[in-house]
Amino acid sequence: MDKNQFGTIITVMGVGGGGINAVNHMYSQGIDGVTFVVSDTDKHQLDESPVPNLLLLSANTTHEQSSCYDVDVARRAAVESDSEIAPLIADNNTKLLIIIAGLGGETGTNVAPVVTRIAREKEVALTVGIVTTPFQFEGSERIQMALAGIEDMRKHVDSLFVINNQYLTEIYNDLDQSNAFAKSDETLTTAVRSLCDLITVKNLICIDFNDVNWTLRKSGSAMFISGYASGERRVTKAIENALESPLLKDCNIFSAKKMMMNFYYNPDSESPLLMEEMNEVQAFMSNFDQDTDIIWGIAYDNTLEDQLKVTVLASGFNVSYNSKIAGTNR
């Protein structure tokens, strides 16, 4: 354990083969303000990763069993691994715990909800899950565990974030087996760099992790898209691209309780943002409830050149997981 890359405000944790696949991803990519750590009931897995911070659980348990792939074992693993995991997500700091987990498999599917329910214990301010779910070709088996895996961490985190990896495959169309995981992970790390960046980056008009605590607090389901837009009507353009991400299927964001709109623009570039492209903003925001609750700020971003680029954080669908999931995998 590194002890000393601890003292952010941000830890996202690693679970299972799928988990720590898509941490080491996120670390390789350096993403400001993290605390990293992995975990598995697999050495193996734990010596290849770059990740400083590593927890292998309860290796009494795994060893004393012929599998490791046992899925009362992975659940025994990281129960006796209790006293070893808590000081990771309750001693330094942390104020938002990301819990990462490819679901489907046996240690990220039955380990997390753990992770999470300990998490729950020690009070962290807020508990996220981002877990994805099984490709087609993984079979239902699979996709049938990853179900269960949902409504397992639904029980614990303040909320939770599912990624079809089958909805991918809309995306990149000519995607093979051999590089289908790559993407996932590459979504993954979107996903939390963007969610981060609302509490680290410098923002103009500011929003910070109370705010982001304000909307995702005890929000059960949530979703996080981005878009990108130049040239004119560039923030309807961005907010346009933003809704069209497959990850959007069957969530009607329109029905979120809450949201976070944050815009980013490069200050130095010719077109920096005009209080009148706001009027924009508000007509998208027409479309939702009167009863929503909505925050938005605008921050810097020098790599933009002349793009503006929207991150939306809506939260709190009536999803129903089991018929969107089974549904798209049938």
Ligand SMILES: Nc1nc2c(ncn2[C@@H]2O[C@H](COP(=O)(O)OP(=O)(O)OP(=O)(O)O)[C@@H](O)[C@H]2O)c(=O)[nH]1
Contents of the next structure:
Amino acid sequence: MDKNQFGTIITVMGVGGGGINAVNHMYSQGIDGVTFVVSDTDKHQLDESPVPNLLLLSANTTHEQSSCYDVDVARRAAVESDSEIAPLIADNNTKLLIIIAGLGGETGTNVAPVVTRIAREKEVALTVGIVTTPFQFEGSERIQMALAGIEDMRKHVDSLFVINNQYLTEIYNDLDQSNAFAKSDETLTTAVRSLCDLITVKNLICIDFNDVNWTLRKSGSAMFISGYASGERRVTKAIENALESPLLKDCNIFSAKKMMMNFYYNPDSESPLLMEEMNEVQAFMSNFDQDTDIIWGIAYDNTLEDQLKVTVLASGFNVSYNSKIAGTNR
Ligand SMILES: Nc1nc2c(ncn2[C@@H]2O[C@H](COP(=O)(O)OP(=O)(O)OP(=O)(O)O)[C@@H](O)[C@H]2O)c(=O)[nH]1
Ligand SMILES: [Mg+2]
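Okay, that is the form predicted alone; can I get the form predicted in complex with the ligand now?
All chains and molecules follow, beginning with the one already shown.
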């Protein structure tokens, strides 16, 4: 496979404080086959990052005092830094660019859409946004800002994963205000790792960049979830377990246009995966729109015992962020 200037075909870029903290976490945990970049208008944020590829966005307007410019300062800084952003994200061989941002602040919300637009112009093969919306405790102003950011981002990405931080309170029992953002970092890291693994990890039945590209290209909304099961009908149960994720609350997953499922099992376990079990996938898919296209793969995971794990990458479904995030429809 072709490599970009940093030696990978995947670039993950964190934008703004939240995006950078999440990418710092990914970098320190390590994800194979990925080049990390962090970018902000705030030099402190970059100074504190362990990530080697730093991009300080600056514009003449950054120093303007007039408050009517404030909202646009971050965006202008990004636009004016176009020539510096482009080589970092769009080397000829970059095939997948993943932009990470916590929406709700000035920088991430305003800069992430500009970066994705630049990537589009430079013809990066696939541009994906993985963003969060704020916890309720952060207040409605940030939430409204994030909602506007989603709309902006959607115009420029191939697909957008929106993780509503508030739903993490239903996933992690021990989540409180002191560890809330660490849990958000962890969730973003898992999403990025799962996505990148589909491309970089060798699979038994091969799924590769082209399949991910097929699933996420010009798809609008996307989500990544995983589920586990063992025993009888474990394929069906694992998919059902994945679809119970609180992260899917705003998504009508049964309206998905495309789905990619990867099944992981331990080849040394007492119950290796049998080909006939895979008939359950087709049976399960009868719950979906007839037009939903599905591809699936199988891979080894020696950390699993007799459990089967499935990761589901779904895209092109209907979403209704507004009402649910604002909490008026729950
Ligand atoms: N995952 C994660 N999210 C964070 C963290 N800190 C803040 N966020 C989220 O990101 C949103 C935006 O905050 P920041 O990223 O700090 O803001 P910014 O984009 O840098 O914008 P300004 O600093 O206002 O210019 C917040 O509302 C939080 O929901 C963090 O450490 N990790
Ligand atoms: Mg900031």
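Residue numbers count along the first chain shown, from 1. Rigid core here is just the name for the largest C-alpha set that superposes within 1.5 Å across the two forms. These figures come from a predicted structure and were not determined experimentally.
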- prompt: Quick one: core overlaid, is S271 moving 2 Å or more at the Cα between the two forms?
  reply: yes
